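Take a look at this single chain in structure tokens; it is the form predicted alone.
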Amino acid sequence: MAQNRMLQFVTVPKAMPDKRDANVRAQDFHEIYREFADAKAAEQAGRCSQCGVPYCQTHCPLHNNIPDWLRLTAEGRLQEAYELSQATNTFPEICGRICPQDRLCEGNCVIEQSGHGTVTIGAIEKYITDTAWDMGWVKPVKPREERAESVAIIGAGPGGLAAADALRRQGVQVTVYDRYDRAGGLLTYGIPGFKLEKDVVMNRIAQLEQGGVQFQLNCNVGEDIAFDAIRGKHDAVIIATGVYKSRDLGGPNAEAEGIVRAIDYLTASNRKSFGDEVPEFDSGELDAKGKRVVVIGGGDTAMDCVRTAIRQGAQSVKCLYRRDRANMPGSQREVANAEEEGVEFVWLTAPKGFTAGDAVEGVLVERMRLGAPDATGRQAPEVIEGADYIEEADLVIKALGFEPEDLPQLWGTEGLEVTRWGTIKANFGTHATSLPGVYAVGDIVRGASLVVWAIRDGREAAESVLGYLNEVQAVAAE
């Protein structure tokens, strides 16, 4: 009976859910696409072919159950689907809606690669968890016994909240400190939320806060609470702040009115979302509203910035990039949503300074081309001489990715190892840093990096804490 259901990709076509209309969406930051109805979702996960080797599930990096809960949807029992889900996966309903599964899982479908259109896992896997939330499946957690010993863990983002979930499961006591006064990390100011509406965050935080989490916002350490004060109140610390300091440009006028990093003007967009007083974007500094918008970079950052800005009703928004669109890192699926929605991607350019009066006026702009492969294999871009030009704008966004702040310094403590990148130095297996009782996980760990490894660091890292707990309280009892 079961077999019955799967199979079914020589016969019915991949389908996404319906996109709304480009010129709608453009209009507000809800949720791009629309949910699967239930025979839909059946019908999509039937297309799953259950091979012996799943290579959907090995190149997910939380290694998710996806033919299993897949063919739990095709039967229609959705409930153990999302159980399946949860098991392995903290937010599937995050991860459903802002994991490259291009890259990941449906990119490596074994049906796509025959030909016949991958498996349309993360949106089967979005509707798995959006009806468990909707049918109270989700609840929050209830360890079968508290324990005594309390972890701190520093940042609210996806790596600090797996890990908190993990432990709380345990009876941990668990304490979340984070600088800013919500929760969620780039989950909540950094992701916009035609991408991630933020009701499905807020609605996991407040799981784990109904569960036991405690979260201690507002709160810098290093200015108001020395980390030598968290190690001192609790038993293990788990580092997980992620990674905030903006890469720059240098040339003429680089620090003009009106360049921007991604990270202030996302965060200002997706306050204003929230209701919140944002003078920055009140004033226009940081709106995007009737001007030509140039944003630098190709990653998923920069596809955020530029598909905010046409929904801020830019009068034109332009996307440079000194690489072709094959060799963009960012999703090409957000490249397509992009160009729908009006964004003009200009390949093959790089700023080398702006022009300016009172205010930024313009990129100076070189014409690329690609040359010989560097050191990663992907071919290095080379300056074409004498082929620059001016690329007009009243705002220009930078978005070249981020780099980790300089924890030890800011935190005035001893003996954390960094790489030589900057990174906080953890054992790839257990995330020991070289502090006994202190882990680290995440985008301060990796770099920048996405948001399914972050899940993954955290519950390994929980995992660690757990036998580090149970080994000094081993030792006491001796």
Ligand SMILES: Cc1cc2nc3c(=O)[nH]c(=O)nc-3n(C[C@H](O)[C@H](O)[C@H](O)COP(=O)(O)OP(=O)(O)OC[C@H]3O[C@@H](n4cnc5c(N)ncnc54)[C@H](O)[C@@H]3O)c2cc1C
Second form
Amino acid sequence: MAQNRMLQFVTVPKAMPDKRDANVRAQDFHEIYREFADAKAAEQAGRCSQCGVPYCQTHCPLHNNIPDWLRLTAEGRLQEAYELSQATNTFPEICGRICPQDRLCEGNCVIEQSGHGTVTIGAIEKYITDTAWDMGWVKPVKPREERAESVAIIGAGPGGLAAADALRRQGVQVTVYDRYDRAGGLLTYGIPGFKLEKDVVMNRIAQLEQGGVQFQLNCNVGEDIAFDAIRGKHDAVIIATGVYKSRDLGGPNAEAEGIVRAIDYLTASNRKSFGDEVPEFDSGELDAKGKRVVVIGGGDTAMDCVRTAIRQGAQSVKCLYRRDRANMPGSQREVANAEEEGVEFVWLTAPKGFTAGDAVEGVLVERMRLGAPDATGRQAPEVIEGADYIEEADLVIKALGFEPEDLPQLWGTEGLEVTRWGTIKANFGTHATSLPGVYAVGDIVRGASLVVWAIRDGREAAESVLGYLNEVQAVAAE
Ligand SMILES: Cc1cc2nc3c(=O)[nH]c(=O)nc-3n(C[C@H](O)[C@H](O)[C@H](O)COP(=O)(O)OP(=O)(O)OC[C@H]3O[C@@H](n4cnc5c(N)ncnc54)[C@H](O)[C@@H]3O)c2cc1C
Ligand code: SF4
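Alongside the form predicted alone that was just displayed, please also present the structure of the form predicted together with this ligand.
All chains and molecules follow, beginning with the one already shown.
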């Protein structure tokens, strides 16, 4: 009976939830996809071929039990589907929205490989958990018994929050420190609402708070409290501070007014969506309204900037990237969304400086071509001599990627070892750093990465911390 509802991929075509019209969605910061209707979600889940060796599961960093929760969805057993899905993923509704599924689960779906179009795993994962929230199945954590030990988590992004959740489930006392006024890290202040509405994140934070996780916000570790003081107050520490140092550009007039960093631009926009007062936005400095905007970069951050600028009412929005469409790091789905919304991509172009009067007036652009593959096998861009031109701009947004801050120096902890890239050196299995009782997860270990990897790290580190606390307890009892 159950099996009859599956394997429908030959007769049922792949479908995503409806996308809002580009002209309408470009006017606001709401998510662009609607929810699946119940029948549609069941029908799409029923396309799964129930592989014996599910590559989708292997390629999901959390090894979600995808075929099983698809089957339960197809059978209308949504609460069971939710229980199974949340057993391996702390924030399934968030991953369902923003994982680059084309590179992870869906990109490895056997049906996709056979040309029938992938099962829309992400959209169904989102549907299951959104339904669970609507139905009241998502409950605050209630540990069976409380433990005396306390753990500090520095950084309230997905890595830190996933660890907080896992530790609280075991009754550990958890305090999350963050320098921002709201928890969520890049989920709150980096990723725009049209990909991830802020209520979704805030609901999770409220759930963690109701489950007993303590948040110490507006607390910049290294400034407001010393790292050593935190170590002294808690039995173990997890560092989950992310990477925030923006890569920069040089050349003439690189410091001109109107050339801004992507993280500042996106944070200001997200703060406005919360209704905050943001002087740098209100003064016009970080507002694209009426401006000719040029975004430099080809990753997900650049995609978020161009689409934010469209929504702010820019006069025009162009994205300069030094390789071509096929060789950009950003998701192809996001490029298509951006193009539909009116963004123009200028491939094979790189900035070599800027023209400016009182403020920036244009970008000095070099045209590029793709040369021989480099050591990584990727074709290296080369300058085409004599083909330079000026791209006029009133606002230039630099979205060239992020690097780690120098934590040992900022925090005065020389014993905390870092790699040659400045990321914290941590064991990839246990997440233990060079300092006893100190663990590290997410972007500060991996470099700029993905939400789903931060969640995996956080869950694994929580396991290691529990083992460590148990060992300390056992030694104390001897
Ligand atoms: C614009 C943008 C768009 C993205 N889009 C996607 C996407 O669509 N899908 C996806 O999977 N990934 C995306 N990513 C990547 C993803 O957001 C990150 O990989 C993920 O958030 C990393 O999680 P984290 O917990 O390691 O760090 P973060 O989310 O960066 O959180 C770190 C937290 O630590 C806090 N902190 C830092 N230093 C201190 C200190 N000294 N004291 C106290 N607190 C501190 C910060 O305030 C922050 O809240 C995007 C990233 C950006 C920048
Ligand atoms: S967590 Fe991400 S990769 Fe894993 S199933 Fe969900 S959408 Fe796919």
